[in-house]
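A lone chain, given as structure tokens: the form predicted on its own.
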Amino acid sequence: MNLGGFILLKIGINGYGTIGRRLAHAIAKQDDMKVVGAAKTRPDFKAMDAVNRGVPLYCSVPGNESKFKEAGMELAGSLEDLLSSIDLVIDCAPSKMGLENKALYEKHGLKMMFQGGEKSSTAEVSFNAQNNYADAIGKQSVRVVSCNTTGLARTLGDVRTLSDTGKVRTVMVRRAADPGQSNKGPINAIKPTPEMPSHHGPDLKTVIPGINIMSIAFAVSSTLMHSHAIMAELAEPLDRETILNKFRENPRVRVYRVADGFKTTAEVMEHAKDLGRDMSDMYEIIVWDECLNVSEDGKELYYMQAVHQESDVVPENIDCIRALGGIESDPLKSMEKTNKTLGVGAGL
């Protein structure tokens, strides 16, 4: 919808789980886009969240309408009804379902956004606001890369503004499940990912072309955050403080100190509660000050970071909406607006 030169983009969200409902909350804080409705397969407490927040609820599975009625939830219509009344759809269905849904979105002639659980081939381009915002402009379909890839893209993107990188090697320590998932594991084990590289390295190349990265991964019995250990060769020698200051300048990265009590991911997420955000989210990537160092010649960098897997992609999605929807062509302007509305970079 164009209001006297001002674009108010009508958004539909298909899937209202971990990411979908966070995006609905974030979009509600923007003045250039609005959520027309969210589609759910069945009634549950997440669907009730939509009702309580005034987000119109649509049924995505024909025949399940009676279940919503029995649960006391009024429906605004079917998924088809939602798709016929919007400009852009954000697919937040479970991983690997995006490709199945794509044909339906295409039938309605919609701009389409997918999440990092989908293969990169599902969309025309993959997206990270900091590194390739312009690639999404004018496209019909875009995939926002995963939480881990977003974490790598932010900090390695910063490093590469200071020096070209040679070999980058990273070990990903992945949480086993999100806090709300009771059906995933491991519960008491460390599980290696047999694929080498893990999908994170190749995925990073979709937003930072040409980066020489090898990634390996473990899943561990934690629900709080992912952690990365990163080692990078530098073409130009850098000192520790130069790199840390670059990270400190990025509102979407936070440098925390073990000496201040941030000894583990538990303290990081405990502090996130103090920031007063929806769902106590941590949008920024956490880099530990004491866990960053360089070699004596300044040409090898080592650091550790943490990623809140439930929320770090939220700001990226808001920026992607602006790029894909033709609202804003300047990445810095979009990121600044998103950061302000979501409080990214605010507080300690």
Ligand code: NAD
Second form
Amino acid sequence: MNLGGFILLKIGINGYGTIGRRLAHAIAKQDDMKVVGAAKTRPDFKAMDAVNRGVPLYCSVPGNESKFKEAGMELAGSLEDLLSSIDLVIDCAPSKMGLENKALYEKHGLKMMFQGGEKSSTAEVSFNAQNNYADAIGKQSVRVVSCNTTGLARTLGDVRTLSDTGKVRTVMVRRAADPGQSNKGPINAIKPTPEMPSHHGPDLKTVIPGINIMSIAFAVSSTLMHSHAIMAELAEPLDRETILNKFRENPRVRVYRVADGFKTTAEVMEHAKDLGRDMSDMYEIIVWDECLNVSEDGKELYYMQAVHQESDVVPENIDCIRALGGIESDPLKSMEKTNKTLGVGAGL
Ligand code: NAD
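Hand over the structure of the form predicted in complex with the named molecule; the form predicted on its own is what we had up.
After this comes the whole thing, all chains and molecules, with the earlier chain placed first.
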């Protein structure tokens, strides 16, 4: 809808799980976009969240309507009803289902956003606000890269504004499951990822083309954040403080000290509760101060960072809506607005 030059973009969310409901909450805080509804497969406590927050519910599985009725949840219609009343759909269905859903979105002529669990070929471009916002402008379909790739893109994007990088090597230590997932493991083991590179390195190249990166990965018995150990060759010698200051200037990155009690990802997520945000999320990438160093000649950088898998992509999705939906062409203006409305970069 165009309100005298002011666009209020109508958005539908297909899939209301970990990412879908966070995006609905975040969109509700924006004044240039509006959630028309969210599609759910079945009535569960996540559907209840939609009801409690006034997000109209649509049923994405024909035949399941009666289940919503039995659960006392009123439906606004079917997924097709939702798709026929919006400008842009955000697919938040489980990984790889977005591709299946795409034909339906195309049938309704919609702008489409997909998440990092989809292959990059699902959309015309992949997206990270800080690195390639402009690529999404004028497109019909965009994929916001995964939580891990977003973490790499933010800090390596910062480093590359200071110096070109040679070989970048990273070991990804991935949480086995999200806190609400009782059906995934390992619960008492460390699981190597046999694919080398893991998908993260090639994925980063979709938003930072030309970066020379090799990534390998483990999944570990934790639900509290992913961690990355990153090693990068620097074309221009840099010192530790210059790099840390660059990270400190980025509202979407936080530099925390082990000495202040941030000994593990557990303390980081405990601290996130003090910030009073929606779902106690930590939107920023955490770099440990003491875990960043450079070689004596300043030409090799080593650092460790943590990624709140459930939420770092939330601000990226809001920016992606503005770029794809034609609301804002200036990446800095969009990021500033998103940061302000979600409190990104605010508080210690
Ligand atoms: P989820 O399992 O928490 O939620 C998926 C939702 O989709 C649920 O509401 C489910 O009921 C619904 N659904 C199931 N089948 C469906 C179908 N056929 N059509 C529509 N909806 C269906 O998943 P999630 O963790 O929110 O992941 C969504 C996407 O976001 C994936 O691509 C994932 O890779 C990506 N992602 C996840 C995380 C994370 O940490 N969870 C981080 C970044 C990106």
